[in-house]
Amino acid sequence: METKQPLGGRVLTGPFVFFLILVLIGAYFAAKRFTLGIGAVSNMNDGYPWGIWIALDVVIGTALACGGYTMALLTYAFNRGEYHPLVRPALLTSLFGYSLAGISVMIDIGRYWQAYNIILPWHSNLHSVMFEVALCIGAYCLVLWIEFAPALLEKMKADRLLKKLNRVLLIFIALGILLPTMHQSSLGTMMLMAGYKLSPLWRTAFLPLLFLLTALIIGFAVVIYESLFSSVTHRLPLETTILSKLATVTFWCVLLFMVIRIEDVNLRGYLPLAFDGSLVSNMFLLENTFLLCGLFLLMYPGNRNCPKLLFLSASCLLIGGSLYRFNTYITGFDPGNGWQYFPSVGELCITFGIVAVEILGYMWCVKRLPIISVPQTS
């Protein structure tokens, strides 16, 4: 029998201090951005109105935070209760990932002090996909905090409040499945607006579906990666049996993605562009190489029972799926007129600082809150 409980141990370890330093460096550049303006720390320009903050922290970051979405989908929508031990750790990564993505957007917005206009009905543009993405992500952040509340209430031993919350929690779980399905596909729809400025290797009417599939793939891979890493780091029993079943679901998602991805480019006649030796073509080949490696590793059922191969396949899928999203927003985008973009030191430091905050939050929570399922000793 298993129970969720804090892992305990020292919080202020060597890795904790390292990531804390990254947070402080990122905070310095963030303060510089808010006091001197976005141009003081960013290389974004009129040709590239979005950069690494959107591509990494939001487009890729929210996909990496889809572990909670994928586990809720399997556990509650498909009634696969066997995955329940993986739900709370995945929910924790989703909570930090989406919350920090929201902070990244605030850093990226030029007139951040007017961001409240998005919730004012008379300023709402119901025909804007960007409005739908912003509203969905904001609402999902709130839903994630409510879904995570039981862990906090258990820690505080607020049993009466926990009982009341559990009565309505199913409503928020349903919203937690609906909202990511909407905005993850819409992140792909947004790049349809780029038109000819997006390379035909990525420009396709299937972008919404492909972005939704990468959200599922990356979400499943994160759960596998996280479970194996936590088990080794904290000397817990490996959850190989349940991860093997999860890897089977992941395999079919990757297979569907690759069939649609490659056949779409091929049928539109643009596959030769993948071999012209340019940076764009090389990045196309790189992203698909990682995805195919992850696919082949999961192809054989025996590999899904090997922790090392599971870890390797999850790593390949995380890199490949992230590259697909990065390439769609940055590498494959060419505004023309000689515009160029490469992230500045300040942009990179803020991004690393945001990632470090997520890691620090996760490290503290698993040691102080009932997150991880551990065998119950008799």
Given for the second form:
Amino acid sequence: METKQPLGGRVLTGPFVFFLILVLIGAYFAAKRFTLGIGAVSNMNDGYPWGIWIALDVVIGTALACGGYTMALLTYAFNRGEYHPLVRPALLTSLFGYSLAGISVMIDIGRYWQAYNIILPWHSNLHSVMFEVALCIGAYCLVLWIEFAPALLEKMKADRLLKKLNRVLLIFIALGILLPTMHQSSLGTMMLMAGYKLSPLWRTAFLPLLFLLTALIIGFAVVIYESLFSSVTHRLPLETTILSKLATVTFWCVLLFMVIRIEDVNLRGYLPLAFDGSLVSNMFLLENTFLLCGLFLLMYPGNRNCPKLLFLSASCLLIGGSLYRFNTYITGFDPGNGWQYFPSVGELCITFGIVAVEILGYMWCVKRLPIISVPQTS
Amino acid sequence: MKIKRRDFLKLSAGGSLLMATLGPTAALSNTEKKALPPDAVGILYDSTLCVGCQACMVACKQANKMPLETEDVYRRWDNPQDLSSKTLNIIKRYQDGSEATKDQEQDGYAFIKRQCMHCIEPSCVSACPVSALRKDAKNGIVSYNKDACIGCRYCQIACPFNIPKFQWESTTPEIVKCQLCNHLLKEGKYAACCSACPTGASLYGPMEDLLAEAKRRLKLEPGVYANFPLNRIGPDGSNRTTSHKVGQYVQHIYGENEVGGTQNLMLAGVSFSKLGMPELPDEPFVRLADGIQYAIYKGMAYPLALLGALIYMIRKGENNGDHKDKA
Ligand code: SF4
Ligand code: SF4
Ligand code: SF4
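The form predicted alone done, now the form predicted together with its partner chain:
Time for the whole complex; same chain goes first.
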């Protein structure tokens, strides 16, 4: 018998203080952005109107937060109850990832006080990919909070409310699978609009499908990572059987991704472009090297039981998948006319601050809320 | 990165393939050029007539109350380097070698005027989530509404001509771009840059007239003298003309077909890529993205079906008692 329990222990540890400092530095630069304008802290410009706040915090951040999505997909849609112990911790990281991506967006957009215009029907532009992404991400944040509510209610011992919630939770779990499927693929569609400004190594009609697959791959990798990590740091028995099954699913996703990815560039005749030695082409090679390494490590079923190799391949997939997304939004994007972009210190500090909030929140939650499955010792 | 027509077709083919797997679509099969709005107006810029006096830039700043842009410490003159949040149009110069002859690619120089192209199928309008950028249904002018804009800057990513600019230094930033002086129309006036142009290089008028005029010019014999209309043509035209030696035109009307056509047409004596204009396919980039979105989200049928299926599967799983406690 297993139950979910708060892990307990001191909250104010060394790492906790470290991340707290990062948060404060980030807050300083965020304050600067709101009082002096985006240009005062960021190196974004009219050629590169999107920088790391979008590419890292939103495009990669929400992919890293896809653990909740992938686990819900396996557990509920494919009816694999065995993954259940992984759902709640995954949901927690998703909740933080998405909520903070939302905050990043509010820092990034210039006219944030008018953000609600998106939901005003006379303003909404149904043709806009951005409209769909914004709406889906907003809705998904809400759904995540509702999906996560049972953990809070259990803590508060609000049994009546919990029962009521459980009755309608079904719809939210379904939405929690539908919404990410929609916006994660649309994050790819989004960059199709850039036209010739996006290098042909990334610009393809398959962008939506490839983005959906990277969301799944990164989501799976994060779950593997997370459970390895928490079992080591909190000295819990490893969920290896579940993990190796998860690794098998991941393997097939990566394989599908790689076949489409390489064949697509090849059929369009742009593979030679990958070897011209430029920064852009090297980033293409780097991205695919990481993904291929992850793929090969998972190829042998034996490897899928070994925590060390699992860790290694999950890392490769995380980095490779994130690079794919980063390259599509930043490296592969060239507006021409000599424009250049490299993030400024202030810009980076805001991003680090946001990541730090995420880690702090996670650390606090697993210690104080019933998240992690602990075998019952009666 | 140049995009060849062939690549674009392949790209579209990939898109169709993807969509064929997702469902039927009408959006992409239609590769014809979209018709101009009924009362479409625009600008014909003729690089061979332009003398680089920048009268249009001055007039544009005045008409739109745009601030000075200068690196001069005494702030004595306007000296923008490119389009920016302070500069809606700019005359740029191409030069090569000894720069001896005007409108010649080698050892020559030429001018180009950059501003919003008022695309027939504008990427910026499709991109904008809150319809802050709109294309007027009658005259086709692409205008901006700051009260709708959320400042997401997707229009900047989407515009193939890098036209929309953002006020990076402001705490209440706006998107800035040429709106074809639509605020002057009410007063019976028209594009300030065209009414200021002394040589007829910037010509305002109804699109049909501008296109006919551009085609007429391409047929003129180079080197002979011909009459060129000044400022504005069409029913409300100025009826003023000026005599010029006909330039050695590149036989291409830039903007006639680029990304589905634009309401800003250009003629030049040196190739447009030398003048810094991107080489673009005839099919607008918006079609592919739009087509995919349309195929997947048409009437929300697929998403709703998927939602239904998910609810069914989850309920079934629940009834089997697989996972009683959710989340
Ligand atoms: S040139 Fe750019 S800003 Fe102007 S209408 Fe076309 S897409 Fe929009
Ligand atoms: S920055 Fe403003 S005008 Fe441009 S796409 Fe975003 S909301 Fe629309
Ligand atoms: S039409 Fe008006 S806003 Fe546009 S470039 Fe000419 S003067 Fe400037």
